[in-house]
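Starting off, we have a lone chain in the form predicted on its own, written out as structure tokens.
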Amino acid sequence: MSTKEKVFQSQFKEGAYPFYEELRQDNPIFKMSEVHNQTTWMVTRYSDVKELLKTPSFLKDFSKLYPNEDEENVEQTIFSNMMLDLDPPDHTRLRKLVTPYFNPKTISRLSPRIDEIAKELIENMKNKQGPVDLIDEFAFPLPIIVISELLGVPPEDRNSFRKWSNTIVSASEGEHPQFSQDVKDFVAYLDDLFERRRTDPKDDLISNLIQAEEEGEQLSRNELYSMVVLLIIAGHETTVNLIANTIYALLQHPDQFNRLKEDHSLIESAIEEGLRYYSPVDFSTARWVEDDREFHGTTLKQGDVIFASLSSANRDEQKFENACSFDITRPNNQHVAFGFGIHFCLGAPLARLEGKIAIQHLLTACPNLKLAPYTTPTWRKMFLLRGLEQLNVTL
């Protein structure tokens, strides 16, 4: 089994850090696999991973080098317009599109919604008997209620996001045999919720994509479905991470957590820490080199595909004093959870707010949060994201 595939287990997850820590020392930038002349790369200092993320010759758009002629099938229609995956200008123009609605002072008007939802799900936690799964009742419905009202989406329909978007994301694994179907059923149902919000409109963000698509100067078709899926996404998968993964740090480090009880002004920072310990996001998703270079002493080839390990940059003890311990009052954490450079994640300024939140009721509802008895989380098997299977807990 090559690394790449090792990658995906999730026993890789387990060890993961200790690996990292000698890939940074020996093999920085390492040679995941090889095939049909093609070699995947993983990035693994901080210094290393910036210079990566920000450096244009590193495409996102890998139709730049692997020009694809053929009919665009209902996959691509969602993913090959995908503002992730594009570099300006498209990347640009579709960026500035979506701005506006993430930026710190639109986000922070959603706090009465997010403090309203967050007691909501947490009375009903307290309601159920023995232990409960963290995060089937609180780290992922609590984001995905978020984002759905944002863009618009019927709270009949969050059952079914949640479905589709497991989907995609566990497609980064490898053959999903429901992936086909389940794409084309979220394409068929995002085609009948954009025709509703183009007769009836309402204050929602798919509205204002649609309204914009119309223009036809800013936002094709194939745009509009990319966008709304991304945002689907990304609203929720990485946030669930944040917050099931930060609480399950600080329940790691009961230390941290009295500490943290007993000074909630020190939230802020434990997200930051818990963002850059168990990093949600594991890699960046993949860049193509456009040209044959020299990068840091290894040689890389024309269309060599090449990942940053956030986790790994993250834990580099080169940048954070003492990196593989968990400090909830670690000063200037400049850690890149987020990305860095012009893919820096949009809806950073939103997870922070709702893990802020999140965290906050718990400490204030749940003060006796414990691990349940017995039980061991374990990571999913995912590349790109680092999140947990279940987070079992008593309040």
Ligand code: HEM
Contents of the next structure:
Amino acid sequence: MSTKEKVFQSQFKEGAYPFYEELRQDNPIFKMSEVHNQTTWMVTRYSDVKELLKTPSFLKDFSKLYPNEDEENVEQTIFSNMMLDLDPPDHTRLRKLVTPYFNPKTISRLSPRIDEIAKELIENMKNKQGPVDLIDEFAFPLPIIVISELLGVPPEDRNSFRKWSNTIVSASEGEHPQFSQDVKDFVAYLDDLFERRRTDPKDDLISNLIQAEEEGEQLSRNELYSMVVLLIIAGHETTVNLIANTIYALLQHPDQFNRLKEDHSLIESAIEEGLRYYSPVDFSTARWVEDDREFHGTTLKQGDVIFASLSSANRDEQKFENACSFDITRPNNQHVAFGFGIHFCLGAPLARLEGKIAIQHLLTACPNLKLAPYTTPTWRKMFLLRGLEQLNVTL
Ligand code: HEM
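Would you mind giving the form predicted in complex with the named molecule, to go alongside the form predicted on its own above?
Time for the whole complex; same chain goes first.
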């Protein structure tokens, strides 16, 4: 089995950190697989990861190397125009359009509503008997409600939305039988929603983006689909993992957990440490080598694929003292959990705010939170993301 296949297995996630450590020492630009003369690489050192993510000749837009001559189908419509998969100038234009909605000041206005959502979910959990799955009951619904409200998806459509976004996320991680049908349904739904917002605009992101589409050449219809889909995918599973992984790390380290319970002012640095220690996004998305080149002693060929291991970079001893310790007071925590360079996570202020509010409320409402007896959480079988299957706890 090639390493690329192995990284899809949950056992790989369990043993990934010692493996990354070996790679950082002996084989920092690691060949994951070679298929039809195209090599896939994994970069593991902190400094190399940053260099990779800021170098323009590691392309995001692979159609520059492999132009697609097929007629565009509905799946390409929503995926091929995502700014995460584009380079400047298109990336710059699209990012500029949405940046104002995600800056820390704008995002901070959502605090009262996130408070309410967190409190309500915790109340529902507390009404249940016995252990609860913190992911199903809390970490999962919270970000999907927040992103749906931010975009302007009506509450009654949230369940279908969740189903489609699940299909799309899992499809990007391997095959999914329902994929084509779900994508068609999703696009039909978006068409209808866009139409409703066009005729009756509300104070939400979709209405604002539709206006940008109407007001000129700023955003095409396909870019609008892609932007909405990107925001759902990027803003959803990742934040679930931030909340659940950080709680898991706290439960595994009772000294740190107690410290945080005693001093809530450590919440922000605890979130940063959660992001570093169990990074919700294990790998960056792919970069493509524009021309044959050397990269720290390794020869890369045009068209090769490279992934940055953010998790590995975040445990690099050359950058972080006691990198494998979980320390919620860690100073100067310059992790790369949100990436680096021009594609640095747009939603970082929102993710941080959601994580902070979620965990703070949980600590206050459930100070005796513990892992449920006889359960060992396991990591989901996913490549790009690091998230738990379940997190069964007693409150
Ligand atoms: C803890 C939660 C999150 C983590 C760890 C995370 C991580 C990341 C990372 C690593 C990237 C860069 C990927 C690459 O360069 O290949 C990224 C990009 C992005 N993220 Fe996040 N993200 C989170 C939450 C969010 C949220 C809540 C949103 C929005 C609602 C969001 C929207 C985006 C967007 C739009 C991009 C693409 C930016 C661009 O191409 O310029 N993310 N994120």
